[in-house]
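The chain below stands alone and is given as structure tokens, in the form predicted on its own.
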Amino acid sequence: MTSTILRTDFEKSVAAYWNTHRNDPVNLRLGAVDDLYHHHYGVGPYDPTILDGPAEDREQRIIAELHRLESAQADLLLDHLGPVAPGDLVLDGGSGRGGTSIMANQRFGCEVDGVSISEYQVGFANEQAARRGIADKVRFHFRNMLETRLPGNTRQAIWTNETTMYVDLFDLYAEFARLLRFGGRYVCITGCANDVTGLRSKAVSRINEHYTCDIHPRSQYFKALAANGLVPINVVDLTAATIPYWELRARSEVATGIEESFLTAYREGSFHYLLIAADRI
């Protein structure tokens, strides 16, 4: 079974990465605030006053805040996603600890299915959904999202929350337009390399690397859209509302050193953190 849905030498060192990386402290540490655990970052303002007081808790309210910036990023993706009615069926790819999935069915009170090559990652957010009860809505499945063996058809709507940058877009929206209802709606957040200056930078690079990633050019996100037949209804840059997130995790215990590489990509110009919103035709 593991190897029809690992299926090239990249997929298998993406999935040894996050089967291998089960103690990290970021996504562990800020998870613990509140039992909700997301793999993606943060988008708005940070409370400056969280870093005033005892220092003695000081790293505790520095903790929460980042997952809260976390937990507002996801929000935002599901304020995009249009109409989503308790009888809906929609699709989480690359569904990480299962965090955005288990907002959604709390929002929406839809079904919810998650995809991910990493075998730890579905057991982990299987038994987040069982503990809270939600087992029977909210299912976590080891499978590539590039071949979800989901019918057809069927999802109101879809969302990749940071998880492009390890497929073919191609590809991942041919599937993705199989799985939507005409009408339905798909949102993707990710960060994407300025087409002029991106593919060239230090940074971006050493982006990839740290995450064993392939960040593709911004234009490559609209043209593999166009192609299977998704069109955006809004697009938005989120470049400046990340950066308070980076800026802060950098002042953490969590830090891994990324953080530089990450606001000097951002403040450069040759990386960009946007959200899409594309209806299928």
Second form
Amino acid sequence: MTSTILRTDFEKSVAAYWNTHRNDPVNLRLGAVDDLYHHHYGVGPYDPTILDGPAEDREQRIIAELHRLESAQADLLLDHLGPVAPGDLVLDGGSGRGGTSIMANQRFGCEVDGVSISEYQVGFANEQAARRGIADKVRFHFRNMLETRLPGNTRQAIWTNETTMYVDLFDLYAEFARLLRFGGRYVCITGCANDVTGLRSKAVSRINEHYTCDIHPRSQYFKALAANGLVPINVVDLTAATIPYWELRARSEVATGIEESFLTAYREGSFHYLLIAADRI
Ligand code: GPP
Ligand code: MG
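Output the structure of the form predicted together with geranyl diphosphate; the preceding block shows the form predicted on its own.
After this comes the whole thing, all chains and molecules, with the earlier chain placed first.
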């Protein structure tokens, strides 16, 4: 079973990273704020007054603010999903610890399937759904988003929240085109390299190395979408909106060391934080 889900050495190494990455305070401490565990970054300005006030709980205020910005990012993604009805089925491609999936069910009442190649993450996310009493509506599967084995033509919406840098986009969008109903919506938030500045910058290479991922150039997204009948309706450059998150994170005790690479890449323009929404035709 496992061998058909993890098909390549690269996928095995990605799964191993997330299976062993269990004590990540940057994600666990933020998630503990309200039991929504995210594996993506944040958007929007932070409240600078949290840096004032008593020093003894300053760090907890930073954690809560970083978490608020990450949840705001997931809310922004869901804002672009279009109308989703309670009976609709949606897919979270690379569902991590389940945060965005749970938020989608809370907002729309829809049924969510999340897939991840990390068995640990799938177990964690299913526990979260069970604790909330929504396990019948929000289900996480140890499966590969390139080959979900879910029935075709069943999804009103699909999203990937910072997971596309782990896969071939043409393979991914072929699978999503198979799953989406006609007129269904795909939303992607991603970091992508800027074709205009040329090949991959040092800061982008450092991010790849840090996460064992392979950040695609912006152009690749639109080629792969177009090749698979996915027509963009919205493209939002979130680069300026994510910089405050990284500035605040750099000042936190849960900083991981990758913050300066993101800030450099975004500020020098070699990297963008992008939301793309596309319709299946
Ligand atoms: C964040 O996960 C996202 C990724 C690792 C994918 C890479 C994203 C890019 C935009 C390049 P995380 O929340 O587990 O990361 P961290 O532990 O650093 O918060
Ligand atoms: Mg994180």
